[in-house]
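So this first bit is one chain, no partners, the form predicted on its own, shown in structure tokens.
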Amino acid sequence: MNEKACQPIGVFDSGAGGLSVLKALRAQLPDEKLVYVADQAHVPYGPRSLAEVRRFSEEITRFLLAQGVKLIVVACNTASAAALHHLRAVFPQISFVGMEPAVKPAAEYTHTGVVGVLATPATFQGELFASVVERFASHVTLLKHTCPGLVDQIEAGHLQDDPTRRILEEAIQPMLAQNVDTIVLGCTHYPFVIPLIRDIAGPQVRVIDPAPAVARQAGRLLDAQNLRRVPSQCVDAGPAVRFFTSGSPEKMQRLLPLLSVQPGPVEQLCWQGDRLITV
């Protein structure tokens, strides 16, 4: 039996929008146990700065791989575009899936050679956003914005209200105006949002959400390295998913279920300076 197949995969992001990811996590790999860490205290993650978040990023990654974790998949764009390469090379003992804005499959479907990409100032000033432009994208018209406040919307359970419906139709109607006939989004949480969006982009309008091929490439890394769980070779100790949040513990319970995802327990976490410590 390896043993090891049987550990958790640790989740990451700065507040609930990774949750997106986990519940597709959830869905392709059912049998997996999941860790995941919302960094509450410092959302959103979106307006500071490459290297702060880098130092969010690398002392939740010490606190997921003290919780014995196989693999960490970053489920936050700004994280993934800030940190990604930084993390991999400091903890080459484990692997990482990141979130890369999906660039290449909305250039590939697009008709009209326009996309837009909702996304935060940081995934826009990383590199990887760059590449990924560069290599898949040169040939297409991309129109960006960053939905200012529309992570905090969220963070706040206002999935359809009024000022959220405002923060959308001010990114996309001019997008729409430019013809634009597909969106790509660009932050975890947005996913969260998609019916509101459809419904101010209409229907000629394809909405690209990264989450369930960030679980397909999850899975693809636990078949290489057959660290598959077996749900008979292991013993079936703890809940499925272990929620900690460095915010509050209450307010992210209440949050679950308006997310649609299954509601658990959730653990306290806090920031001691650069440290992060279970209360």
Ligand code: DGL
Given for the second form:
Amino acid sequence: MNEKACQPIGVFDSGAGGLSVLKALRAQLPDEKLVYVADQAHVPYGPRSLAEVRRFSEEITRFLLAQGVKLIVVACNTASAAALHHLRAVFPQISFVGMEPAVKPAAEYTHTGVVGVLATPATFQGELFASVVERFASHVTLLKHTCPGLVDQIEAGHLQDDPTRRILEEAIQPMLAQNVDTIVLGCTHYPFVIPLIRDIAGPQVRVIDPAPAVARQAGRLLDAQNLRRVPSQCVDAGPAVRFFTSGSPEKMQRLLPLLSVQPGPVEQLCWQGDRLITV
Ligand code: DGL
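Having gone through the form predicted on its own, I am curious about the other one (the form predicted together with this ligand); can you provide its structure?
Below is the whole assembly, all chains and molecules, this chain first.
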């Protein structure tokens, strides 16, 4: 076993959305230790400029590297759109798994030729989205919606209430009127409202959550680099997941069970200018 294999995997998002990816990682790679960073001081990332999100992502990556992580999962479509190329160029010593809206499987699956994509404004602006559309979806009609306010609702733990339903109805009903049969969740927060999305869209519409595919890709990268953690060969240092937030640890702590994530201690991070530090 490679000696780095005992090290944790770093995972980050603007907030709690990346926990949808963390759950898939826990399910598929149960022997791995994880370090999760939620940049809740800056959530939502979606309405921010790509340059700003790139700055945050670079500093979070520095923090994760200082924790000794062996792989970084950018569990945020917005940060991937803004920063993935940049992070790979600036930090060649580590591999990144990023996210892009799952337009390819959607374009393969659709029978009506109409695919809905729910993602943040910054994700739609990024080159990554333009490039997946050009490569895989030039023959389908893509209906995009940014679901304003939805990330905030999910951060507040309001997964089922009326305002959340209204945001989703506004996004999905016009898509249904245009015969959509596949909806891509292009933001890692949105899998937490899948029950509501299914309720509005009905059983004939397929909803694509990319989290399991992202976890599979993380597993493939670990295998390729001989970095899978073998518990019997590692000193067991601490909890399965270390959670960090630049927002309120108490709030994050309360959110974890609402999102069906096994709770654990949440540690405080602080932005000091452009630096992210522990307190
Ligand atoms: N969860 C994120 C994403 O996948 C970010 C949402 C936000 O902060 O606006 O895009």
